[in-house]
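Heads up, the chain below is alone and in the form predicted alone; it's given as structure tokens.
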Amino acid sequence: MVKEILKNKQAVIGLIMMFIVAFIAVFAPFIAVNNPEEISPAQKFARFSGRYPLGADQLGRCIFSRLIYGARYSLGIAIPVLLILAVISTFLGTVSAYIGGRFDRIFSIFCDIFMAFPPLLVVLSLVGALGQGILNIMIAVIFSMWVWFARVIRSYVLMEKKKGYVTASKIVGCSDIQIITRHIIPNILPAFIVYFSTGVAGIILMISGFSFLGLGIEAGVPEWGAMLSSAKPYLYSRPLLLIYPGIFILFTAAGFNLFGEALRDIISPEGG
């Protein structure tokens, strides 16, 4: 499997890109400049410079460094939320499909119904009942996302389960448990790590978005998509202030979206 990713033109690229994301926001101390967060009103919109490497925003802070930081705080949200999502949807829909019958009809129905509210809704309604924050943001993303990974789970383990080799895990007497996670999930996991590499994209394009809104972080945490909601009032008079984090928040995106698609070529070369 390594070696078929490092023979991947579009795999290396987005490891790579990848990589240097998690780069910058695990060093992010060294490589900012300044203090993301400190106010200098009398560097307002101050050019480019030693001090500031990209200028200064409307309040003096140092738009380089709150671009590093920002690495932090998406990867820092995303990462933790996909992995919850991936614990959670696994757990329900590896249970249902299982089991089936009236179980997962039930499970079926209920991922249908909820499935009918727009996540961006969902979200809008948790936050409003919880207030803002980044545990928040967290808690609304996870609730208006796991029945959608639950169900893809589901799916995999209902086509796993009609092969021949649970059947003959069961006639030598291996147990449900032992079916499950020492078959059935050994057997989903390349398609589950390609789907969650895509989701990791999905989740920050997603907070980010929530924070465009102005739902979620609050006013003046250097992550991404709260510069560019800060940045609105000056689209024509300072364009580079949207324009920074947009890029950022499209190379992040990209870099695991090109990696989890030529992830998918390698394991379905028939599907590609």
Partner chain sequence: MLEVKELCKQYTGRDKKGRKTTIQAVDNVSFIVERNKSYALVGESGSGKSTLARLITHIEMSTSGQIKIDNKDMSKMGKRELRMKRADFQMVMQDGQSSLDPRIKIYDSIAEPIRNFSSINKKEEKEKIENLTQKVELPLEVLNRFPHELSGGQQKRICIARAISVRPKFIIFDEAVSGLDVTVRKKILDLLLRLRNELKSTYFFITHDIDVAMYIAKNILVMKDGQIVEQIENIKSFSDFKHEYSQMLIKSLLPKLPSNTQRK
Second form
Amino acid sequence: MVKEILKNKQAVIGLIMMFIVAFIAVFAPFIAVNNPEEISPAQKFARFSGRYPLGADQLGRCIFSRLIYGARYSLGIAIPVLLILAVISTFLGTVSAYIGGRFDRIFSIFCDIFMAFPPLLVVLSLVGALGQGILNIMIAVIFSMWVWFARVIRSYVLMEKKKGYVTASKIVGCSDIQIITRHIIPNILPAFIVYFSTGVAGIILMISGFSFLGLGIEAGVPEWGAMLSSAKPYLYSRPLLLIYPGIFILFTAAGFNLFGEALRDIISPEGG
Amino acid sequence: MSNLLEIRELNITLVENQRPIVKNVSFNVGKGRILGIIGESGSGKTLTSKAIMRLLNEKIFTVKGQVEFRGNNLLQMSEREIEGVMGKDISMIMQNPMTAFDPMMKIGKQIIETVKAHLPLSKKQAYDMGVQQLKKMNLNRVSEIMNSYPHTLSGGMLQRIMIAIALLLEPRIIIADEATTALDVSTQSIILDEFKKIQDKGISLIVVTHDFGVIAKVANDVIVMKDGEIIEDGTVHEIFYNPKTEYTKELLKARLLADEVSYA
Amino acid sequence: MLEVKELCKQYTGRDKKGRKTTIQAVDNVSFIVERNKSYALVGESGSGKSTLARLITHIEMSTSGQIKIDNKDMSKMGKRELRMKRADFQMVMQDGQSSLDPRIKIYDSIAEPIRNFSSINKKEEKEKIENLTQKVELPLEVLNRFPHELSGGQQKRICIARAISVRPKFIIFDEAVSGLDVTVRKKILDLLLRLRNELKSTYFFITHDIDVAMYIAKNILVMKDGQIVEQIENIKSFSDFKHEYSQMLIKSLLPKLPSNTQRK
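Having gone through the form predicted alone, I am curious about the other one (the form predicted together with its partner chain); can you provide its structure?
Everything in the complex follows now, all chains and molecules, and the chain you saw is the first one.
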């Protein structure tokens, strides 16, 4: 499988993009030239210079450094959110599909009810109730998204459960837990990875979107969506203030998406 | 004996790595005779029949050789010319009838469209023709069938409908590729009897199968294929009573029939 | 050893108009399986024979009726007891490839029942697995491969090795040789006959093929529309079949030799 990924151009490009963003996030302190939160009113809207590679924003903060640190926020929120989502939805989706019958039907109805509310609405009301803060936005995103992921996992498990080897494992005396952990989960893992790597892109966009709307992340934090939001008034006079974070969001989301989509093609070449 | 179809030096190779899959296959199909092609999986029997029908994807397979049908080499005809021959003069009945039908279209409509594509008939005439032909296939409640979607019918019924469609255009040759393999024995028996009736009308058949029982029941001539080559050919009696190659003997021996059974 | 009493299985579904319909897949089936005899259950598609296999192995629950193993009601067994009982009751399914987990190497697939039902150390386990592989006449290299790298016949042999690894008293073969090439089928049937003498297991062979049934078993049950229509002990020839459905099946069998009219 690793070989096939390296052969696929789209996957390699996606992988490189992901790697660049991850590199930036990890080594942000070494790449950034200034403290991203340092305000210097004298440098308001400074032009490109050695000190400010991409200039300064309306409060005289170094745009370049803010963008670099922004990678930490994007990945730092999206990846933990995704891991928690993965654990919750895999557990619920697998258990529901495996037990089946009435339990599964009730779970499905519950999911349907949940899915009737758009994620945005759920997040809005949760952030409203919990208040601002990175942790709260993470909770809100998990709460609004788990059902979508759980549904997908459930459908993978339902498909897998019908296959002959599951019956065969029962016959050779495997317990239900053995069947789930040794047979079903390893077999849905590839599809699962594809779904989650495209999911990262969605979550990054979602979080940037929420912070653009002023939800969850406090003003002044160098998060890309928040940067976009605070640059809004300068759309006509300083469009670059909006374009830079926009490019970073696009780049990151595109990287994960390209990789995820390529992975999907590799795993199901018949295009299912 | 006049030959209806003559296959000369048919070679099929994989485009990807030039690996030959069917090697120097030559045989004739006599007018009004049933030719059985027998072989196990990987013998190239299905590819051979598909090559005759020009059904192989040119991007995957290179087909060389001659398939002479009424003075024309089918392999060198243009797409348009081929469309005129296929269905009209040469029909195919496939192993899996489910995939041969459009799942979203009622049987009646599919029959009418097939007939109208080749014959200058009105919708009503085509429909009546279809109904008559289905009745001949031992199918009951024909108008109900005409009004159903493929997935609501059983495999045996679909197979019979496919044969009916193949017969509607009164072709000269029908190629049946493992057409009865997936069917119950009782349905298989009905369909093989139908093949013999088709033969009585002077139509030739190529019956591709892995089962010597099918050959024993319907074929006049037999070719035995293994690994892409014809290893033995002859009339059905020569093959059964006097097989020359070890492989044919092994195939014959692999049948499980109890000896004392007599068949009508 | 196994007693099936008035076993029924219904499926409820909805028809096109949304009305509830029930299908009686297994309808009031009773029979007894005695130790060291061989049984075959013959039926066409839709006869309910596979459902019956799944009921006996408790993969599915019956709607009513009883299945007794060694005079113990299966439905009264606890989950754990039932799981351990599976060591006595093995099943080989139709599709070899799908019965093997595609991501697990052959070695571990064969090891699975051994690990589940016994506690032996790694060295004994390895010895046992290699021994089993030889018993099903496969080279030891296959142990290091994945299921899709093997041929259909090899996969089937692995499934057999898996089933016999725990020395079961009873093995159900659900269409276990259909879909294989005839020569491969013959070899596998002969292998099973040899293994039976060695293992002293009781075979319960489910098949649509009367030839296969007669080849492998002395006691034959014929199933149709969920019911057992005929049960014959110690069958000697086709003339032992009395029920008209069985006779129809026999009449549909393909001939062993070509008829004289084909000679031309």
